[in-house]
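Shown here is one chain on its own, the form predicted alone, set out as structure tokens.
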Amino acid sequence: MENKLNTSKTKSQAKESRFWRRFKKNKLAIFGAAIIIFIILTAIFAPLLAPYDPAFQNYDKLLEPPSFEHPFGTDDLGRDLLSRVIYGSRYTLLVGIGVVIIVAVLGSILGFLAGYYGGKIDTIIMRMVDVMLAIPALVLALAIAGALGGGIWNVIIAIGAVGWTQFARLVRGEVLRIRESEYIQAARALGAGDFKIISKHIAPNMMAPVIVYITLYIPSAILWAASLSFLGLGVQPPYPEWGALIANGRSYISFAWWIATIPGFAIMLTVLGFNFLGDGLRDALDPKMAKNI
């Protein structure tokens, strides 16, 4: 029993070997996990990294440029954009964890159910997903936004419920490709039931894919936040999400760039600094995908 035990871990270990000798070979990928730190932890230690009180208006400082006393400048009512950048990266995160959350919970069960039973209940999920793949994404996010009203958990909603689609189809795909393997026969064989095979067998062979999803998932659902931010309907004022900066900023970008161009920035920043990361991890679980792309 104990050799047992030291074979899996020896086997655990060389695995966990080789997946960082892959990750760290890509310099892209370390720079993008290097991003997201970084992010994280300006998210976490807001309060202390910010120089001002975001929410606080001078006006005597109204539309002054990036100076040493504001690095970021400031907005047309007199607010530290450098605070309100470090304090948005709270609501970006928050949007894009938890969007990715419904989007994992709900897409895994409906691709669960659609690829290991099949039949008609792979039918009828199925016509689901064609059906809202067949309303343009953005306007249905609108659409569902709208109806919700505006706010932070509105925006998580909306973009939740429209990207799970895409998630349900990647978990179907993979649940059709390890159930007919012999190791899920003989398992079935031997009389394993439908929630031992799916938890022992066939949800750890599809980790690897669906963590590179989910990791490339994020920055789409911060842009599609930032996206609803900028049309009105994500989160609203005073609130410095990312989006609505960029919305403020742009009536004055002829004479004041650095309001809506600094916010901008640190959502591309995000985004590159998501997609390196799912990059490095999909070439480190899985380089047979990486080759296939």
Given for the second form:
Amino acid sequence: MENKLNTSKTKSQAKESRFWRRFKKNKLAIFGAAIIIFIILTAIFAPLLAPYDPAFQNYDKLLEPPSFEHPFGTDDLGRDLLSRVIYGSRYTLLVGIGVVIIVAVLGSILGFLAGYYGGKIDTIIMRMVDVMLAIPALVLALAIAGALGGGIWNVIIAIGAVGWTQFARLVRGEVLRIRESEYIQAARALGAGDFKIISKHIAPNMMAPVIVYITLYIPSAILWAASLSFLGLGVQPPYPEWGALIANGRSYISFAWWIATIPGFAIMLTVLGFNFLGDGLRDALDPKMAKNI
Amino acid sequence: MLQYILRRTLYIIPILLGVTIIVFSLMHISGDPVKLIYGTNLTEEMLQEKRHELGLDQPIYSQYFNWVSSAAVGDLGVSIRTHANVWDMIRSRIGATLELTIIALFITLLVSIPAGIISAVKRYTVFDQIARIFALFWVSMPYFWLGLILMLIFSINLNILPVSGRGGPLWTWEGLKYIILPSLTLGLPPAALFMRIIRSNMLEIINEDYVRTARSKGLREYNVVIKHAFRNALISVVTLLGLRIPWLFGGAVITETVFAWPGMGRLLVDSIMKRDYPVVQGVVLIIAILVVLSNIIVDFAYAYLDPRIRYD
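Could you output the structure for the form predicted in complex with the partner chain, given that the previous block was the form predicted alone?
Starting with the chain above, the whole complex follows.
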């Protein structure tokens, strides 16, 4: 147990180092973090890493199988698939980050309002969540993306608009739990206002579950965005988004398997990375949540 | 019990009303549907006439009211493109979607329940480790990609199953062979998730006092695991089932598109592409109704399985 005389600063430092100790022990989590760093670096340095211009069409080399010259082969227009997959990482990360920002902002605001103020506000927001959950998220995202038209920003908006519900529930639950605790009552008794209670006392205490949820939500956002693009309602060709690459390769799958299969491995690797990292963060931040899953 | 069923069923009404508001407003964020269909080919007067014909010149609330009141009696309007009755279009495809989702669900349970139980009983053995790694990979795969990979292996390379489409009735091989790949595509990824939940629940339960008591009474291990432990783990399976049902229908949309399965999902994607908004509204509404109804069934199963749940 920590010494009760410790200042809050050293307490939080102790918490931090405990987190790192636990996190570092988890090999899968470190592996996941390494995958994500690798993907981020690929996205940033795409122009340096890609051997060819991803849009360059070489009509002498249509549908070439993987070779030394084109490690991932070429597509129906003679474009180098490796270069396209490398550039595609940018779309995937952008979608992951964009969606999470929308989900976190919308979900936090609505979850806070519902949990902190309760009453009618809570009822209205939670009924809204119930209604949204009755429509499969992917179906709703498809319909919204279709109504807005394609393009990466509309994909982000569509997925963000349907994804906030579970997050709002999580935030609400946490706020309810913390709101009733004694130190919040003490703060209120000392005359702290709503803003101070929320920003100083409630928000910091719910960071752990929020961070875990967000990390584990990114893979879903990535999979949905890829699905939307695959169905032709997301990022449109010629942009080398991974889902769109697979959709394009689908027509050639019987004689040029590489176009549809290789970008799928890229999606899977990214999603695996976030899943490993999220699991590791959960175990390290809150051992009680870890259990045996 | 009867009162509980009644109250739970009545709760559908506000949910479905909320759904109709979302579904209705959905198509009004896409701009003027008449312009989208007829484009620049028509003069302004002709456009106005079309708008009047489709009722789009009325105020938005009366459009909504008209739509909801006809939907309530089963009239979902007609397609803008083909002028076919929307309900007839959906009705001819609903069977295919239900067939696919039910078989996929069956596969999910058939794979995950034994795998989850064995993983828990044989904890930390080779089987457990392999199952865990498999599970991690399965949940990280996009449905449509898994579908294409299965198609590549079994239809194109091995040439033992058809590439796409829907055959005859399921009790004949002619019909059955068409549904194998789509249902595996839809059923396997969630199986990984179910397996992990079952495993973790079983592990918790196996250490409970009543399981130890059952063992000490000299019951056979099979009886202890299945009758005492698994029956209780089943409650968490049902909970998860309720949460995953919307995903099942969402996944069906993708799977149907990959395998050209003639269900509601493909109809939805086609209609979104063509901006045929009465059809989109109709399909989304029917899918939402199916989700709500399935959730009710799950709730009843839950109340039946867990005697601690009171009906009042």
